[in-house]
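A lone chain, given as structure tokens: the form predicted alone.
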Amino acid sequence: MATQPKEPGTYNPWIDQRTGIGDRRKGIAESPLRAVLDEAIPGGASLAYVFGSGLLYLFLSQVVTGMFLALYYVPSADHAHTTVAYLTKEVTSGSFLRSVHAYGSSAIVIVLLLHVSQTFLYGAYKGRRKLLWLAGCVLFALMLGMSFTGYLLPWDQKAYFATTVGTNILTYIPVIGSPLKSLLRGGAEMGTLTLSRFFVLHVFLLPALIVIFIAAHIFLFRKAGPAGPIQGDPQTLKRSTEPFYPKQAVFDLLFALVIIGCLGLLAHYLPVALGPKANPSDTHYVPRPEWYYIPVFQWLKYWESGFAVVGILVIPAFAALLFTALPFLDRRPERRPWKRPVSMSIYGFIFIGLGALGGISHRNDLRDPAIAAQLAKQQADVAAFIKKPFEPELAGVSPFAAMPLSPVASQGKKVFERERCIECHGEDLSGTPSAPSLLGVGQKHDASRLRSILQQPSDAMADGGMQPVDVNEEDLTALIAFLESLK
């Protein structure tokens, strides 16, 4: 049976019939999804290309994740560490997923850095694309906004710090400054107006900004069309010239799939940890922020004197605007690299000299004898949080107060309160100075095991004060099933 030939352009009849893409019979407008699929590449599609699709799909993930993330947050400087801390410990999947949403942030400041490079590199920001290229600064300036307003939403020590940091570089700014500061925390102190301030941002209004300029970024690249190479005769790029789909399409799949490889292994196997909940009194604390912004926090070190606004605001404010002003200033058509060795001479100095700001940083940190036992002992200090058992919020309020005990639970916790051990394990069996938490005890301890602590308490608890409970076997028995019940 003879097959009717296809019709030049089609993709498969069974599809076109369904969803339009090959329609292009006259009189019918040509489909916005041919239209994509059918975008022109001069000179065919190429790994270079896929910068912009993988940024897409890692802002799409960013979504998705925060989202699930969100449904488990409260922004309170009570609640907002105890909420990461339980979506970290007990809920299922749910440190892999925040492990995807933070690494996805660093994924993203790469893959930026990338097509940014790519961008410059290949002079595709000249002519027709100048609007283009703005867009894309936004989205640039927008991006990093999203990473310092999520960077202390876990409300753990070095976010508090880091934060805390970051917004005091604000008072550098002439007249507006202070009050800038004041608005962004809610007053003169970081806390519970700060975390709400920092949620909106991050979650509602930074988002819906980036979606916009999102959408004036993908039009105005539609209307400018792609690049190209670099260098090519036209005629020759005009013959090479493929569409979207199938080449780049499958190019820009890959990428995204590398992507979400990378993710998903570094989450499940170098999951992001949790510090212990911030602690504005600790004035030990030595505060480093995220990796991308150390070159920026060691930058700031050289500029403490009285030209700090020199430093801190206007050579910054300068180079952002240079850099914004790009397609302004170079306005020869020529794109070849080895053809603008002053701008890419520039935009060089500019990458080693971030590299080497934050090799010093790092260098630094390593040399000094106080500063590296202190980032140690941080760094211990995470390790050993993240280990311990989620303890949930109860200050002030008996954990089982409102929770069934059996009849043997119920009389041990009477011989507890007894025997005065609610004194030192406090009224809500948390801890205190002189000991430690009870809670989880039951899941760590076996009943055999809590009998030999209660009858021969350890060194370290006798330095603590605790010493051999002494009642009869009905009473301990029963103090031993009301610490089992301390899961």
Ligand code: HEC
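Positions refer to the first chain, counted from 1. Small disclaimer: the values here were computed from a predicted structure and weren't measured. For clarity, a rigid core is taken as the largest C-alpha set superposing within 1.5 Å between two forms. First, how it differs from the form predicted in complex with the ligand.
- Ser410 is among the residues whose C-alpha shifts by 2 Å or more between the two forms once the rigid core is aligned.
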Contents of the next structure:
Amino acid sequence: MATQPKEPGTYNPWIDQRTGIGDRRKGIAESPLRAVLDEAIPGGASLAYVFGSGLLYLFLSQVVTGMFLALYYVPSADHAHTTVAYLTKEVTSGSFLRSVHAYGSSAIVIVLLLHVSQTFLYGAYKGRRKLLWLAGCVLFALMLGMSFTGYLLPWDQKAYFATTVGTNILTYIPVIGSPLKSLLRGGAEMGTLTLSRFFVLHVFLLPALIVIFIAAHIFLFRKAGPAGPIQGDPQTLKRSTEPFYPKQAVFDLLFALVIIGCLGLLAHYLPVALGPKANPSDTHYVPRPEWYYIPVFQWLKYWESGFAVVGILVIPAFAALLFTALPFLDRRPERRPWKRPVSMSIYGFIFIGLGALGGISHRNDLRDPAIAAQLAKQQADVAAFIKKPFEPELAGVSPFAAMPLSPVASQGKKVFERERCIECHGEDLSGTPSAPSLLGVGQKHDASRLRSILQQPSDAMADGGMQPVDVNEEDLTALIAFLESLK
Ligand code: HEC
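May I ask for the structure of the form predicted in complex with the ligand now, the form predicted alone having been displayed?
Expanding to the full complex; the earlier chain stays at the top.
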């Protein structure tokens, strides 16, 4: 029941006089606030209607947290992982923010399933709401695209290998599959181009489409009007119609608060982990996708051998088509679930099927000792990595690669590379198990000392396998100048 404002027909006379924003006496076009708040809900406000606005809230939360993450993120194979590690380990509340964003994406999937289930149970896709349903299906697909592209961005082992599997699925599409995969990856292999493509999709293209389709979805919803309860005679429904504000608005706000509470608690007590940096040469890694993709992942396994196209392409595409076309296939006005046994059974069957596939995947992982051991190792690696203090990036800016050198020293650097000194002293000169670091060696030995140990290695060096340097005088001088510059 709407509360009576002090002056009938207005929210705030001072503001209304100047903007007309809440003036009930004006038409809807002139009074946008009225148009939003006075939406009539047949049968009255209900907790069952909170999921749509919950999704809107979650989307806004993803936009805001995502903007903060983007302040630190660099979408390149060299730096992505380091910047996420920096954000997670060093930046104040960085880990919390990243966790809210990551859990937010799971929350969207959960609330989306609740929203779709409510729509389905209430038969709310029927009648004038066909286009509304179609816009919703597009949003569903866009959300899946967001979670797929977002998963890669941290560029840790899990992200890299799960996305490798994910993009490989495309090759099952005849003719255009492989070109499509190359287009998405920006080449045959996953690398910086893949990351920047996924980044652009995740941050610009998909969100822009989502905003457009959310607008369309809400517009079509307001045109069609709320579906209201599943039964009841029109007279009683009319009498119990209620405006959106205040009761439904309060329900929606309460649900948003529940979401905020859950995300906040999870992010605080169970922060999202980050694994070691992606290592494409690791052949043992067992990839597992995000939990909501696990049933799909298990389903694909059954089809890997024969009939791959059928299982991986035809059946899912057919299912998606059926889902999208639902309001066109099921045209009876009947909305009571117990009078729609066929729809209900299919819906139940799909949910039970997805749950079962998830369960089977989990059980298989536990049963196979090799896989269970590898998964446990991966988990331990992640735990160890997240505990380690943040290490700034050395590879790209190694003193060896980036140090400004005099012409003669850079000539010496070439000799150093040619003579394979790197093999023992390490690519970034920081040493390997077979030889010590050479960083700072210019401080330790002067030029003449360096000359003598290079020409006549000490016993320890000889024991370590270091041969006397055998190059012409010019190269030797240059090599010494290079070592001298390592201060
Ligand atoms: C087969 C492995 C190997 C190769 C190849 C090698 N070194 Fe060494 N180098 C060693 C070992 C081992 C030591 C240290 C021995 C010790 O003192 O314990 C060493 C020590 C040195 C030192 C002295 C470091 C110090 O702190 O005193 C210098 C200088 C050096 N190497 C330069 C070179 C240069 C220049 C090359 C290429 C021409 C080269 N090394 C190639 C194994 C190698």
